[in-house]
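Below you'll find only one chain, the form predicted alone, shown as structure tokens.
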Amino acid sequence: MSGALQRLKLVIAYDGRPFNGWQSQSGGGGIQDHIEAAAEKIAGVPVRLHGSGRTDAGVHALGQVAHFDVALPTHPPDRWQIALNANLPPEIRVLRVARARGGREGFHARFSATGKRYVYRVWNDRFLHPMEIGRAWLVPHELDFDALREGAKLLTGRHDFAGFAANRGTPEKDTVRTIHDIRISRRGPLLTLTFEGDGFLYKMVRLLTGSLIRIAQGRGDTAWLRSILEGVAQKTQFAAPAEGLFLARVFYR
């Protein structure tokens, strides 16, 4: 691209079972790739899209947030959320673009975010519904919702949450976040945690509503919650399925 450039910020949904993740892929099957080449039709160039971050395979989104910068002259936002929603497969959609407030220099979509809200669904009964297959994790057991709150109170907080992400390939240099609220509720079946914080590992979530579930399964406690978060157990290997999980929501100044 040449000459003044507009950065238009984009909010997005999508259904995470068909796709290899967020990122972009060699073969094309990440989510970035779907947008990246129906922006490309549109502009006529090649577009380059930056995500708030990254979502793995099999997760969902109903606010992920990304960036793209468009020569001027330009289509108003409006059009441009028509045209990019008739070139993307149906299980991603364009819910709002908007002029980026602040510009180029004012606003990114990773680096401007200062949280993020993130839900998982859990389904608690002896089968799963057919309408939520890839949607939510069954667990089938009879669980402690005492417990459950007890772990989600001790995770709240400032803590170094090194023992409860998983190691993408480069290890992180700073593993502390805080995570301003974990709220559980449960209507009929459907069992929903809420993690609210300013920023989360590789996999975080997962692991967090892994072994919170397996407390409230009574084959943990808070006892070995709280060595892992001290440091002082090893890593917890109980990572939540994938397909229960959601990233609802970016928070910006």
Given for the second form:
Number of protein chains: 2
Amino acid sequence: MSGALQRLKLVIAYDGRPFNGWQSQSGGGGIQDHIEAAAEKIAGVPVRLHGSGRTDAGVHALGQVAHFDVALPTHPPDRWQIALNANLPPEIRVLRVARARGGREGFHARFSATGKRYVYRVWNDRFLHPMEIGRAWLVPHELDFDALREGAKLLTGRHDFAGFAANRGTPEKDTVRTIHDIRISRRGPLLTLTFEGDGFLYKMVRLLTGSLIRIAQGRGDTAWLRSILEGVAQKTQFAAPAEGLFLARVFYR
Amino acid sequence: MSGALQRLKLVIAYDGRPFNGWQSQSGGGGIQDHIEAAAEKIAGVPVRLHGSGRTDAGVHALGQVAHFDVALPTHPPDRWQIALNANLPPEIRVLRVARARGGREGFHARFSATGKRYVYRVWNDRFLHPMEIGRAWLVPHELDFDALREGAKLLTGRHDFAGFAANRGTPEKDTVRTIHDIRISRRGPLLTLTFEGDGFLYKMVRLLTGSLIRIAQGRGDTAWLRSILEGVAQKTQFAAPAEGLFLARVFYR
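Can I have the other form now, the form predicted together with another copy of the chain, not the form predicted alone?
Following is the full complex, with the preceding chain placed first.
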């Protein structure tokens, strides 16, 4: 069965709550495990799924991207989508399946990615609305939006974000990343922070959000943010909780 | 303790999923039971809650209204809100507490209501998005929006809606209601139907939605709707599922 292979690209949405994050678990509770099991059932042979990157337990995705290779001949992409969704729990849905452009040489979900967009949802009210449970972070304090915007402006651009990363096994060697944009929008009690950049370190979006909210609460200032960026102050430990975070999109050339 | 009483008006939001509907249950699983138990704990005496009307199991509320009477002196409304939310499951939140205008004679959550707004959410795509589980009805068919709008127009106004009501114990004597407006809006796969009227019969919004979607699917036409309204055709049995329905607002003079 080592004939010609076809690379399929998947766009995936999931509610992160019932799973132990994206990555395969020994017990099989990872989102990756569920998709591999579904694909294996359809292909009849073991399938190895490669995601654009991991998401932690409780983090959601609106547009995670992954790929896997299947032996030809195989079902058309549309059939794959229907069959995968039929074999997945409802909290995981494959939104799109396509033949990867350029095939196995031309596309890799992780290494071909040129950037990502994350959305962080903050519920700024006295109580968390029942329909927001598990999908927003309740921040019941009054927030200074000018300070928030000033902080976001400071973080935008090319920086060494080592001070906004958590350790996970071996530390990253290169911690320089470029944030193209941090957009802040507000509609009633819902505050949305949208981060776009060429890549993000482990827990970076949650640490950026937690630190920015800290500033908006008046518990820190942009000088503090700057000193973390410059490696003068110690790493921030203010990570916003997982449930407000959504991997919205992965960009490719 | 039968001194002066104060009537408190509550605006309440809930995720309908974990509960057996609004109404008190012998087992205590109704939303009303939870709020009465919380109020009783705070007041130290039994409290009887009166809602604007019932909602079925799985139906959500963004702005249900209820009232109860407490002996004076009592906590200020703000303190009541905090104390109630502290004693309620997170899926029920009291959004506002106020002294009822006109007191016990002037306000009754049910009898003073002059109208209601319901929102029904339809997810019109091949698969239900994971973040829409329990909060929208998946309709995977192509829909005819002109037919949908035509049907909505026909239903708007003052009609005998007996053909769009389910039986619940003793049937309503007066089944004439006025629908002021049915607004239809669409954003991507999300289709929203907003119903505003002076009152709605049991399951009426779900039966109206189910029948309208039927027409949008090409499985019925406005002549069929008209014959139900006129009592010529039999009652519709096409009720949209509970999870897409939200009681959005109750109107008072």
